[in-house]
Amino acid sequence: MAARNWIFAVAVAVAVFLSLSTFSSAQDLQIVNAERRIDLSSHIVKAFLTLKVENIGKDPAADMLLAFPPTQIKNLAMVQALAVMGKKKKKTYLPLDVKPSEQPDAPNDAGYFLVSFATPLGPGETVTLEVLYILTHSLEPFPVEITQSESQLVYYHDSAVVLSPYRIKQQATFFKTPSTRVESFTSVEPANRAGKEIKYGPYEDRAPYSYAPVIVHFENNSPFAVVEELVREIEISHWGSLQITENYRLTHGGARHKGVFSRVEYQSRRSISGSSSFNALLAVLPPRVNSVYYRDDIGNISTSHLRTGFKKSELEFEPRYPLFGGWRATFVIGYRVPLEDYLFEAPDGRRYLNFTFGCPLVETIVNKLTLKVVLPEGSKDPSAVLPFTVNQDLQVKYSYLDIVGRTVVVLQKDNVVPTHNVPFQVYYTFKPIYMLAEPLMLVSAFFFVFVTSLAYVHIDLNIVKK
C-alpha cells in the first residue's frame, strides 16, 4: 500500500513539473515581429504568417504554440511550418514537425498546434518561422441567395490581430481580396485600403490572446467547387497497368441560386449573367495516361480535351450544364496508367505503390474523401505510408477468377484541399506464384471442356436390341 501511495505522489509531482514548464515555457518566448498575409482571392483562404520568435527565458526551448479561434479550427484543413535557415540569397528552409495539441486552460475554446523547432532554442536566440494554414468553408455568401445575373458577395470573419499565447512586439495583417470591390470592412486603427489589399496595423506591443474581430465584405465570383464525396479506386494489376476510377459527387458552394435559369442570356451575356457560375472544370492527371473516359448517369460525356506531357496529362472538361449555387452534378474519371512507372521494390523485398493522394480537380474541397487500393490476390501484410495522418481499414474485394478475394487497403480524410496533393505508398508482400493462378484455372477449365467435349463424342448412348 505504501509503494501504490509513493508511486501515485511521483506521477503526480512528474505532471505537476511537466505542466509548470509548459507554462514558463509559455512564458519564456516572446514574438519580435508577426506579419501575416490572408489569400481571398479563392473559396479556400490561405493564410501565410511569418513569425520572428525569440526566447527570452533563462532555458532552451523545444517547442512552441499556434492558437486559431474555435470558428478556425473545425474548417481547418492544414497547417504546415518552416524554419528559415540563413540569409537573403543563402536562405533555406527546414520543415518543421506540426501536430495537435490540447492545452486544459484553453481560453474561449482556442485551438492549438505544436510546433518543434529544429534544435532547441537557446536563451537570447531568435528564430524566423513561415507558418501555411488553409481555411476551407470560411467564406460567407451574403446575401445567401442571388439570380443569374447578380455577383456574389460574401463574408469573411477574422482578427486584425494575431491570436497567440505569447506576447507580439509588433506585427501587421493583410487581407487580399480578389477584386476591388469591397462594400464593407470593419475598422481597427491603424487601418486602409488599397486597390485589393487592406491593411490592418502595425500594432505594437499587445498581450497574449490579444483578439480584434473584423468582418470583411467583398465580391468573390471564382468557381466554389465543392466535392461533397470522392471515391478513388486505384486498382493494381502485375500485367502491365494501373487502373483508376473517380466517382465524384459535386456541388456548388457559392450563394444559392434564386429565379428561373435562362440558357439564351447565360450564352449571349456570359460576363454579366452566370458570373459566379462554373461551367468547366480542370483535372491533372498523371502523365503517360490512357483510355480515359468522362461519363455520368446517362452515359458518356464528349465535352472534353486531354492534353498529356511528361510531366503531367490535363483533363479539361465540361458537365452537361453549369453549376449555379446549390447545383450538383454526379460524374465518373477513369484512365490507366502504366504499371511500371508507380509499383517499385523495397531493398527489403516488398512491393509498393507510389501515387498521388488528394484530388486531381483544380482549386476543388473534398469534404469527404475515400482512397482505395486493390491489391492483387494474395498479397499479405499490406501497409500505407503518409505525411499526414488519415483513417485505415482493410476490406476484401472479389473479381473475375477470384477465390479468395483481393485485399483493398481503404484511406479516408475529411476536408481535403490541393496542399494534400502529395506522394503516399502503400506496402505489401506479393509471391511471385500467384500470378499464375488465374491462368491456370483458365488453362484447366478450357482442359475440362476439351475432355468432356471428347468423352461425349466418343460415347455411344445409342439403345441397341440383344
Contents of the next structure:
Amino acid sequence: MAARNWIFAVAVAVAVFLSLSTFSSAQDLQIVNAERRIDLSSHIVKAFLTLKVENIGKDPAADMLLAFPPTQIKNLAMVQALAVMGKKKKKTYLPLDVKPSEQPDAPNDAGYFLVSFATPLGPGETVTLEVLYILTHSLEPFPVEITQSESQLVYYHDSAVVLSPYRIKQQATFFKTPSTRVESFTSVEPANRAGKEIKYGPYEDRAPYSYAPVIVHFENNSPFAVVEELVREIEISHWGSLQITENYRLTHGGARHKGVFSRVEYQSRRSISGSSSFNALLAVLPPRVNSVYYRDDIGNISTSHLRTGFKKSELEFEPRYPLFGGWRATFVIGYRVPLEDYLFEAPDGRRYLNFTFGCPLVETIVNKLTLKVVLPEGSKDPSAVLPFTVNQDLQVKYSYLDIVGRTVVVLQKDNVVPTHNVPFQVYYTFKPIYMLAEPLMLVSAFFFVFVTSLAYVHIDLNIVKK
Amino acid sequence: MATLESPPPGTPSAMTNAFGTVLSALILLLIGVLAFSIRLFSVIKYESVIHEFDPYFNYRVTQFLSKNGIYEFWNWFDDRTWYPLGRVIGGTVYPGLTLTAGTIWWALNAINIPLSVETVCVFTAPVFSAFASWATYLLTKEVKGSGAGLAAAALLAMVPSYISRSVAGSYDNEAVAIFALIFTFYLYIKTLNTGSLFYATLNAIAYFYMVCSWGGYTFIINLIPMHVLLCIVTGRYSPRLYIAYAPLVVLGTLLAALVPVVGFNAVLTSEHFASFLVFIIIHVVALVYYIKGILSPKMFKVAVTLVVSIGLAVCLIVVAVLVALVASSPTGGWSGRSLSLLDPTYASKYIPIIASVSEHQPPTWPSYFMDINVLAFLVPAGIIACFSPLSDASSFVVLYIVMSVYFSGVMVRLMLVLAPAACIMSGIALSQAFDVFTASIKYQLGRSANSKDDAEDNTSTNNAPKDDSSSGKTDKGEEVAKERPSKKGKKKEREPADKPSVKSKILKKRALVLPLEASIVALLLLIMLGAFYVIHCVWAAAEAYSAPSIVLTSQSRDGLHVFDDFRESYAWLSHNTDVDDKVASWWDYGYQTTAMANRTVIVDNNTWNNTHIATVGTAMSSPEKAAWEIFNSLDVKYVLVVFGGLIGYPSDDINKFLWMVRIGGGVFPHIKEADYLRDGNYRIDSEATPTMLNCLMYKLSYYRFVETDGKGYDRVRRTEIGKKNFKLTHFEEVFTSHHWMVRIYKLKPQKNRIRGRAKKLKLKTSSGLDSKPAKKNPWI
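Hand over the structure of the form predicted together with its partner chain; the form predicted alone is what we had up.
Below: every chain and molecule of the assembly, starting with the one above.
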C-alpha cells in the first residue's frame, strides 16, 4: 500500500531527525478502541477522546501521534493527554507530555501532536489515554445574519471517524448539542440522534487516515463572547501591591445581527428576542482583590457587581449595551491584590511572581492575549516559566518618576481558552534599596527648591544700593 | 511678590513682618488647597470624567494636540464635524485652555508621570481656580492691602458662581480665563501703582493669555480704557497711568492679533475701538501735560488752542473713518453676542440660536443669591470702602464691579465675571469691618492704659501683613503719599454718618471707636455671615454644580439609580457603526458625538453656521419623507434623538423642538412655528396639530413608545401622546438605550427603482403603493 510506505518514510524521517529516540513506526501501534465525545454546548468546542493503544510491533514505543485535519489545527487551542493507570476503582491519571510535531509528509496538511508515554510501551502492551482537545471558532453560524427574534443556528464540521495515523479497530463519536433543536446532520451509517446527543458509530476496523466529513447544523444560543484582543498588565510594586489592568476588546462572534434593534422587544419579550445576544459577563478574579474598577474610554460603566470570596472573587458586569452578533465593546477592568499572595522568594535569592495566565472571563475565547509583567525599577535577569509555549519579549516602561525605566516581560499567546488559566512564574532579581530611589529623589528635589529660595531671598541682586 | 520680600534684618519689626509674611503665605497655600479640593466633589460623587458639552470638544482638541503636536494643531481641519463643510479648528478655537492642558500633560510626561490627557483635563479647572484665588489676593492687595487680599482670595476660592464653571471635569475656557482675567487686572493695577515698565510688559503678556483663552477678553480691553478715561476725566492722569495703558494697547493688540481666532479682528471690530480711541486721548493728554511742563502759562494757552484745533480735526477724521467702517457692516461691526450684551433684546429678536442657549438668558434674582450669596450684601459696603479714599486702584475695582453687574444682568453666563469683582469688594468690606471692630475692642479694653500706647497698638496689630506691604513700599516714592491717607481713612468707612464730622485726628479717632459690646456682636454676626457663606458654597459645590450631566442619577427608595444612557449610545455608535458614518442630531449633542463616539456630525455646539443648523432643524420639523431627503442629501446614515418621556428627563429634544422649528423657519420659511402650536400652546397630546404629530422629531421620539405601558404616557409632558401607533417608512430603529433616553435610527436605503412593465404590473396588483415616482417621471 502506498500509504503505508508513505507513513514509513515519514517515520524514518522523524526517526532520523530525532536521532536518539526509540521512535516507533506507525505500523507498530494500533488503536483498539476509540471513543470521542464532542461537547458543542458552548462556542468553545471540547472534545474528550479516549484511546486504547496497543503496541503490535516488536520494539517498545516511546510516543504516539495525534493527527488533526488542517481545518481544525488552526483552531486548536489546547491538547492535553492523560494516561489512565490502574483498573476501575483505583484509577489514577498521569499527565503526559504533549508537543506539536511537524511531519514533513503529512497528508493533506494534517497537523500532529506528539504524546510521549510515561514509560515506553512494550510490545503487546496496551495503554489507555484520555485526550482533551479544545477547538475555538469552529462553530460557523448559518444563516450568517439573523434578526433580533431569530435564534442562532450553527454548523459544526468534523469527521465521523477519528483521524489517526494508526489503524482503529473500533470507534464511536458522540456530539452533544446544547438543545434538542438540530436542523440536520450528515448521516454516516450507523448514525442516530437521541435528545441532545448524536451518535456516529460504532465503526469497525478503519484504516489509518480514514476521514468521513460530517456537518451538524444545530441551535446554539450560548454567548459567543470572543475577546479579540486582551492586554493584561501586571505591575509589581514592592510597596505591597500588584496592580492589574486588563484592556478588553470584546465582540460577539456569532451570527451577525441584521436590521432593527428594538429595545421594547428586547425588554418585554426577553425569552424570544435576542436569544443569542448576551449582556452579562462574569470574571473570576483572585481572592482579596481590592480597588476594582470597570470603565472604558469614556468613563465608568456603572453596571457591575463584585462578590469577594475566600477562594476567588467574582465580578459580574454588563457591557454598556447588550451585544448582538458582530457588535463590539471595549472596556478596562483593573484591580489590585496584596503582594504577599503572589510574590515569593526563591531558594536562590531571586524573587518570583506566581500568577494566573489567561483571561479571567469565563467561557471566553481570547484571540490574542498579551500579558505584560512590569517588574519594579532596578530589577534584573527576568525569566518566565510557563507550562506551554508563548512568545516572549522584553520591553521598558517608564512610570511614575522613573529614570532607568522598568523592565517589562511580555508574554504573548494566540487563541487562549479558559483551560489556559494556569499559574506561571516570572523570576527576577531585585535589591530593596531601589525602593527608596523615588522618595529620596522627591525629598532632594524639595530640599533643592527650599535651598534655592533661601539663597534667592538672601542674595541681593541689586546693582545700586538702595 | 511683595509678600516674599525679606524685611531689613535687625529691626524689631522684622520678626513680626517675617511672621506675617509666612502666615499669609501659609493662608494662601491653604486657600489654594481649599479652592482645589472644594471642586473635587464631582470626582468623588460621580467619577473623574469630562462634563457637559463644550468640555468634550476641548478635550478632543487637547487629545489631538497631545497626539499630533502644536503645528498639526494650528493646521487642523476637522472633517468630522459640520459635514460636509468641516471646520478649521486651529483657526476658530481659543487655544489658551488647550495649550495650557497640553503643556501640563507634556511636562508631566517628560518627568515620567504618566497621567492620561483626560486626567489632566479634568483637573485643569480646579488647579486654575487655586491660581485665580492667588491672583485675587494679589489684585486686592494692590487695592486695599493684604488683609483684604486674603479675605477676597478666600471668598473667591469658594464662590459658587465660579465653582459652577470650574468643578473637576468642567474643562471649559472659563476655567483658565477667570484666572487670566484677574491676573491681567492685577498686573494693570500693579503697573498703575508702580509705574514699572516690567509689569506693563507682563500685563500685555497676561492679556495675551487671556485673549488666547476666552472671547471674554473684550471685557478687559473695554474696561481698562474706560478706567483710563475715568482717571483722565477726574484729573488723575499720571505717567504711571500712561505706562500702564499705552504698552498694553500696543503690545496687547499685536499679541492678540497673533491668535488665529482673533487675527485682524483685534483692529477691525468695534469691540476693540474703545481702546484705540482712549489710546489717542491719553497721548493727547500726555502731550498737553508735557507741553504744560515746558511752557510758560501764557505760551501754554496759545499751545492749547493750537493743539485743540488740530486734535479735534484728527479726532474728526478718525471718527469719520470709524463711522464709515462700522456703517459698512450690517451689525455695525459687532458680533452677535456682543450686540446682545449692549441690547439685551437683540438676540431674541434676530438670532434665535443665541437666544436658545439657556446660559445666554438674563438671570433671575434667585440666581444671584445662588451664585454669589452673601457677597451681594457685602458688595455695597466694599464700594463705600473703595471710596474712602478713592485711589486709582480702588476706582478701577469700583468700575469693574459696576460693569460686571450690568453684564451679569444681561447674560447668566457673565455672572462669572461678576463673581471675582464681588469677591474683591466683599473681601475689602470684610477686612475693613474687621479692622474697625477689632480696633474698637482693643481701644475699649486698653482705655485705662495710656492712650498713646493704644494708638500705636492699634496700627501695629491691626494687620501685620499690611504694615509689611507699606514698609515694602517706602521706596516707591510718590504713591506712598497716596497710600497713606487710604490707610488712615480705612477705619471710618463702616460709619458713613460719622464721615462728615471727621475733621481732626482726635475727633476721627473717637468717631472710629465703637462700644465694646457692639463691636463684639458685630464681629460675631460677621463670622456667622461668613459661616453661612461657607455652608452655602459647600452645598452648592456638592449638590448643585457637581453633576457631570452626561450621567444622571436619581435617588429612590430602592437605592441609587444611574442613567448612563448617553454614554451607552455613544459607545454603541463608536463600536458598531462604520467609522465614516454621519450622524445627525440636534446641535447640542454634536461635540459629545464627535468626542465620545468619534463619528462625523452635521452640526455641533460651535454654532457658526446658522443655515446648516436650520437645515437640520427643518429636517427634524418636516414629515418623514422630506426629512429623509434632507438627511440623505447630507449623507446622513444615522439620526440620533434624545427622548426623556420614559423616565422623565426634561431637557430632551421634544422640549427643545420649538427652537428647531424657529431656527429652521428662520432660514426656510415653509416651516412655520404656528403650524406646530395649537392656539399658541405647544402640546404633543391628542390636541396637537397634525403637522406636529407627523414631523420627524415626534415620530422618532415616540416610535413604539406606546408598547412600553400600553398608553404612551409621557412623563415629561405629563400627558398621553397624541399619535400612538404608527410605522416608520424611511427610517428604522437601530438602537435605543436602556432607559430610552437616546434613540438612534438608520436611514433606510433608497428603494430600487422598478422600471417599465414591472412597475406597471406592480401598480396594477397593488393600488396602495406609493405612486410618486410615476408622477415625477411621466415617460415610464
